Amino acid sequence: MKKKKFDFRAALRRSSVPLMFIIICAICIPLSGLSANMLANEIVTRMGRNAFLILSLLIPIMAGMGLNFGMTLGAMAGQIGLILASDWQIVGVPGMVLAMILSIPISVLLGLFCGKILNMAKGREMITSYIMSFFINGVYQLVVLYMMGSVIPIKHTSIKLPRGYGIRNTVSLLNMRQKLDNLIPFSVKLPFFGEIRIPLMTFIIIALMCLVIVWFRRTKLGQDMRAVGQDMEVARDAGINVERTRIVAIVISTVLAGFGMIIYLQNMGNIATYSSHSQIGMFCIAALLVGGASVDKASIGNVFLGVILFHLMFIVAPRAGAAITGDSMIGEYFRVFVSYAVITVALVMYETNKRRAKSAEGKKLAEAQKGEG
């Protein structure tokens, strides 16, 4: 048996987009003139608040379906159950628990309407997904923006617009606000780093789904998955119901990303009503993508990579943007341009890769047949 060679291009271009940000990151943090303390309980927090989110977009990749821009769908349906454990006055980490098993129904319907569209589109889910968010925003502006308060009863003036009907632009959640955060108080002293403040219960119940997808992985409707994410007319041939089991994974990573909005928005403090949603899917996949994931595969490492080079990203950027041009909106821009840039760059290489790995099969199947004649 031959050992294969490390191939260091191949190498290189898997990882040139967490490189890219590393460089990014080593540049600015100098130039922001921030402390090594404040950055790392920044990227703490933002750990807690976005890393459930991103695990839930694992599933879909697994199955076959790439980037789940249709997360959008199950953080809608979060928001919808925060709202209503808002205007029940249920607070703290109980009103967070109301609002998860209020949206499970409302996930697994958006969900299983996604799923069933997405079978029809096989091959273009991505770009089907982020249509897909669109339309049900549309439906969720309805829900909120006119049926909250005139068809379902909302009994609290404080989070209705004053026509009587319609939720206001934001909800106060000060009552739920960074509950599950400081449920478990715990701060750790490094040196260099100074006090840490760690959300603990949050990062229990991450950890926790870690472990529940690396189960999940092992279980026969997760072995189904991958079985269908390789090759679908192989897995159908194997007896896998391929409709079926992609239909799944949509509902599961729906209902997770309706968690991971209220988990989000709990440390928040408060609700952008027509809005918290509208990026979340897009900053998710960008934080996934840097962290060096591709769209036929991601792993939980790629998660917590990711959300600490994008957002170390985030928190320097608008610094470095003031210190080098005197305006820190240069950096905001930065920021923003470099979220869709990444995207936008996965995908062209991923392509790229596919291609030329076709291409790379072709050209072995051509001289196998010469050998053959």
Contents of the next structure:
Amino acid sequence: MKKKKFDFRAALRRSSVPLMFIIICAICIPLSGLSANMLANEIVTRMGRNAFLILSLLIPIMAGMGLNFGMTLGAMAGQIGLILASDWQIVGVPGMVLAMILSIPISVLLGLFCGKILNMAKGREMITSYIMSFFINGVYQLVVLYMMGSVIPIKHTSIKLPRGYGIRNTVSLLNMRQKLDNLIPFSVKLPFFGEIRIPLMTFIIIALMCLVIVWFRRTKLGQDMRAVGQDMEVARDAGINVERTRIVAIVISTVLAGFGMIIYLQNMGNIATYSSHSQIGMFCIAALLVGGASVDKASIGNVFLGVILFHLMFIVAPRAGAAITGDSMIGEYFRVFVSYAVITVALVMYETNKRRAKSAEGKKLAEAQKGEG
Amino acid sequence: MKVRKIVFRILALAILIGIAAVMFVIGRGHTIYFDNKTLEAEDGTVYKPYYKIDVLVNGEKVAKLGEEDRGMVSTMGQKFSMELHITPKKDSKKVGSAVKLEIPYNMDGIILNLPALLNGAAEDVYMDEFIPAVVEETGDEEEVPAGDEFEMPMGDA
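After the form predicted on its own, can we look at the form predicted together with the partner chain?
Starting with the chain above, the whole complex follows.
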């Protein structure tokens, strides 16, 4: 058997984004002046807060549907669940579980709708799901701003707007704040980093989710998704219901995004009703790409590397910006600029690779035809 | 095959509804207000406050009440237990008392009058619903941007 030759340039190209972030972080960390203990604690907290949300992106990638910008739909469902649980005064971990259960039917419906639309826009899933998130945001605002309190009963004035219907800009989750994170109090003392608080229960849930994803890949449905992701026509010829498989992938992703949003918000301790969900998709996708994932390939390792690098940049950039320019806003703008830039670079790289592969295929075909002639 | 699928789906739905119902019961949050205040019951009995009461919930001191004081704690579920360390008069010794209560599901906030409770008054005497005062709010809504640092002051883009 012929041994595959290691292509250094290809490997470098593949890991260019994580490498760039490692360099940025290596420059910014000493400039920021933050202690190792603080950085480690922040990273651990953010990993617990964001990892589940980012994991929800893996399944649509597996099914060849690219980066699911429609995860925002699940985030909205999670927020609706949390608003209702808060109004019913179900607190702590039971409140979170109830919010998750409430989010499931909403996520499934939105996922089905999104999946059906994406099946009509094959090959343009990312832009379609991105625009769809704006559309559903309008519906979400209609529900939360006008129907809650008037059609959907909302009792508490701390949640309702003073006019009698609609939800306030901020809903406090003080009764749920970090209840999951602190369910099993645990901290470790490391030689260089000092004492680090670990949100153990959240990490256990994330670990279970990782195991579920690994198991899912080996199931019949998982294999079908991979087949669909590689080549839809071949998968169809093999007897796989391509459309259904794609819809299932989006539904699973949306439901998981809803759960992820609930975990995220319990850590934050409040819901910014009209804005929490709007940016979450973008930043989760950016984090995944920073971890070395691409539009058509992502792994669990990419999720964790992405969270570490992306959030490390988020933590240190404002301070480093302040140290360099004397204005911390420069750092703030820099980190948002980098987030959008990394998505752009990934999309450009994906399109370039696709075109390169297509042209190589064309060349091969032309050569074969020449040989025959 | 189809019947089995439907049965599994119904079963999954039933399990989810069951879990939600359990969460409704065990996760119901209440705010308990402890009053060490004078209370005059409808039958004319007057319950006078103690000199000092320390309230401990789950071993943690949540309120230290002097005469005519009020304290509070947030709790979850319908069963509530607390430990009271009572100093009846200025120079008297502390007396401990463990109290277990069933909290009504429909009440968000509950006021417990401790002197009445400790003197064996009926539930409707020592327990009352806390109804927050209605504050007139002007304007539509306060602009409070809250969340992660993902939100940038970059307009609506």
